[in-house]
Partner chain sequence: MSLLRRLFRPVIELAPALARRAAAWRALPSLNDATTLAQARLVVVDVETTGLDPRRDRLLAIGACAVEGGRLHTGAGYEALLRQAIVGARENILIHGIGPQEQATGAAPEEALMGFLEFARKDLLVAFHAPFDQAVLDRAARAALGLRLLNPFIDLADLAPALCPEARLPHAGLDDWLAYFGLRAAQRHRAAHDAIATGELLLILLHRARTRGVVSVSALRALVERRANAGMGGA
Amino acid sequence: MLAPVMEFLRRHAPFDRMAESHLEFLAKRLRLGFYAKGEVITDPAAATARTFYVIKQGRVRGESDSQSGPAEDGAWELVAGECFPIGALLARRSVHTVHRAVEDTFCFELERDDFERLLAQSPVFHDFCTRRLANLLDQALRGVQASLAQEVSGDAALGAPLKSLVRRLPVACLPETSIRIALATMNAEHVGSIVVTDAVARPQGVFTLHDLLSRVTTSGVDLDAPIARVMTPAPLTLPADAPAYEAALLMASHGFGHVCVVEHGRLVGVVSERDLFSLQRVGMVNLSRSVARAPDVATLARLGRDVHRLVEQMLVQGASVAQLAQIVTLLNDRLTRRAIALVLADGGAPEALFTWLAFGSEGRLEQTLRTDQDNGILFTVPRGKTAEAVRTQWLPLAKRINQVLADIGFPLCPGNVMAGNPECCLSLDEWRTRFERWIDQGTPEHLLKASIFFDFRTIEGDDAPVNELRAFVLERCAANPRFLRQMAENTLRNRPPLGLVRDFVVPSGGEHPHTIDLKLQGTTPFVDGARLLALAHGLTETNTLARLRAAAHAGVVRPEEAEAWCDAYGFLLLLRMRHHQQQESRGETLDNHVDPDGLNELDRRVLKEAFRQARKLQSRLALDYQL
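Structure requested: the chain above on its own, in the form predicted together with its partner chain.
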């Protein structure tokens, strides 16, 4: 009788990773309750939490019981497989949240005594509830992606009906067809798979090129044997009007690369994994091609918006932040290059060689959605000319490029870190002099600038002088421990907002009351810490994750430490991205202020863990520099 419950549990974290015996312990004790739409499940008015809930079906809204702000701000939704109220159960306190059924909802329920017994028995469950392990970040990442999926699936391609993905008539054969003929058909049709159907086109099996290796070639099956002998029987099928993501889910859960699309049980097409994911890849390839060919700024601006949409869809598809940042970087780099090319073609490029540099997040390959411009030019000075003369040639062009970039969606930098600013349009020698001054003098302003400029990267043009400049910076930093110490001091000023009782510290007043700044308090400590490690140990990477991993590789930090920091950083980035996306969909100005009470339980706990990792990184730096 346990089977149905066990099957449900195995589909959800953390139960999917729990030992069989613990799962059985749980399944035996779970009871199912029904809550009609609008009904309250947990109520802060009740004394201590006595029941652990796992949503089986339906949706539950958590409304935090805060006095500040309208209830809407502190509300979030839980869906099937999610658990509550873990914090209250662990602390044996009352539930601070009104959990209410948004629609008719079934919850599995476990008595507190049994909850505590399970906590004691199952390390996986314990980890899940106390969130002390970094692997939980993964789960939260998935959660963030799932919630994004809900938001965007309406217009995302994965919400499209499967029939819209079927590009051609299916290639099919009867079960008695010989393997030889089936292969010949596949070859003639240029397909990697063939569906075996009965006489009325109902799918009976699938045979793929992959099967050819394992089931035919290596096992010496006669090519005249019927295909039915080597096909994979009982193929996955979905009706033609099912949304594409259902196919993705089905493929993922069964590990099959193909889904048969049927109408009234009859085969009308095949959708492969590649079809699903090429949705976006095709989009990307097309996009970057169109960018490279864009004839004018207006076209480029439209493509800039497409890049934006693409990123949303990638997020939904579960791309990791690292993958995503790579793609955004790639596309933004192309946009920038095309903008440069359009301006130069129009205005006539000076003969002198130049490099277009990116600083800040662009230099770190960490752009998410819209990021302000941070750029500059490094030019070579031809014999017989002065740097000043070359600069005079470049500045008007650089200004035009900055304006074009602004037109296509990269806002002008309020701090004027832009190539059109004479201070950011320098020869190699001038850059060297400028950077050396910062390193030697180290005023607060210099430190701030260093934190932007020292993450420089080539976007367009000659790489050699850039590498030279980097080698110079690393050499000077290594020779100047005072500068590094000052940077460390600066870094440690941004303390993660964790309180003594491991809860969040949020301002009660000010411009953004009861919020956490995901950038300043969240990602910045990692970015600054990683930069410091790179500068101190001669690491040439500019990307934060790459810097942390390089530091581990160089033996500067332990690999486990570096990975935990990378995970934490990735989570914070993703949260920030989601926050921006939500603000954008509501037409609000983007900021980084998030109310921790507005996050779901899992995200909140992982956020705490991420801050704890930031604190660890900072303690490490404090130790290094005796601060």
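Alternative state: the form predicted alone, after the form predicted together with its partner chain:
No partners, no molecules, just the chain.
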């Protein structure tokens, strides 16, 4: 009699990954309950929750209060395989939500004592209940990795600790060791580099074969000179328990091919790019170096396409979506810097110092494969000149840079938020005046611009005026509650498309029928909510995940709330990135519109939970601003 029950459970998370003995324990203790259409299953007015429900057949609507009649905007729907009310059972409290049968519904029911026994016995069930969204997201990411692994062979997982990649004892020498002896050691050990350490094994420098050519052979340095004379000082170091992803990002950022692995400051090994990426595939460090040395625009365009290949292989290796977005942004930053350098080398830079600014998703370090340009220039005004005169010098160069960026794969911004637009090429005083006007006046147009421009950061040039401008914006916003309330009203306009008759609300017609816009309806509520928290509480971060976690650290929101929002946002980014990859492989124009019926059951379930988290964030903001 247990077989049909266990077969049903195995089709749904988390039961599909539970040990057979734990699944049997659960199946033996489940009873089947029936609820007629419209019948209330749980109610906040009742006592402490005592039953765990798994929907077997039918649909259940969640509502924020017990009022009968049509559900309000805050309702959502649960379907077969979904569970409730986990939070109330864990906390041994009454439920906060009314659960009502939308149609005649059958539920498997488990008593709280047995629920708690299963929690203690099954690590899989415990992990699911205590970090439900994160657990589902882990499963979804593993599914993406498995589907891509058939095309891309994986190497070391980027989440693995660096110490797991250390294959041998480090080859090292003291600073006073002669170059000759160091080279002999490298030859005997068959390595291309040697770490220079002090007497207690703390890294002091690195010497490579490249250094041999550039600092010894061509300079006529005596081979009996100490290695300290020609080593590269202050080598890159990371602790042994740091994830491999951090080494990859550090090497790409600095253009080095090795990272020293240390424990308590002492050298325990060396990890190279070869340890992270096989030579047959796109290497992040080599790609970063190639971008920095690209001689022309055509080469940059080819390297830009390699970024897309890199994203695919890193998904297989286990990189999180947040990590991928940072890596894509880092490489796009390098492409932008090289484009600027090529244009200025050809046309000459004005004497005025400048900073190339990124806005929007690039400013937040959240770029996916579909990235329009959102950029600007902040320049200084030399003594004896006017801002208009400097702008006149910069605009032709800025327009050429914008066109080069378009040629290498960054489409021109439809809204003309680009450095070649005179309104985006301003002095510090002009930027300050413009931002002050938007905050003080707060027209709909100003609010829209603030949502783009206030996520600014430096790509190239002096960072000091950018930091000064950010401090000014945060101070003005915090002092203007009317502006913050207007921003909150805007944030609540993009409602997550959760439905009652079906899981999701989708349009029946238009340009993209029966689809969800993963950007406008998915990530935007989190981006806008995190921005509002940052502006209201003086948080300097521009990245959405960093803003949410900074808000938790500052005590603005509860840490568990922030992490749930981060998990939800991460899944939406994953879905967008995967959608873009699939479109690119089919030669289609990249967009953000996904048909939810084309998703598997797990992805639909996580997407629904992600949208619920967006609603929770919006509910929090509505309460804060009495909206």
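Numbering follows the first chain given and starts at 1. C-alpha atoms forming the largest set that superposes within 1.5 Å between two forms make up the rigid core. Bear in mind the structure is a predicted one, so any value in this text is a computation, not a measurement.
S.K.: Following rigid core alignment, is the displacement of the residue 611 C-alpha between the two forms equal to or greater than 2 angstroms?
M.R.: No: residue 611 shifts by under 2 Å between the two forms.
S.K.: Rigid core superposed, CA of residue 438 - does it shift 2 Å or more between the two forms?
M.R.: After core superposition, the displacement of the residue 438 C-alpha between the two forms stays below 2 Å, so no.
S.K.: Is residue 537 one of the residues whose Cα moves 2 Å or more between the two forms, with the core superposed?
M.R.: The answer is no; the displacement is under 2 Å.
S.K.: Once both forms share the same rigid core frame, by what distance in Å has the CA of residue 108 shifted between the two forms?
M.R.: For residue 108, the C-alpha ends up 19.8 Å from its position in the other form.
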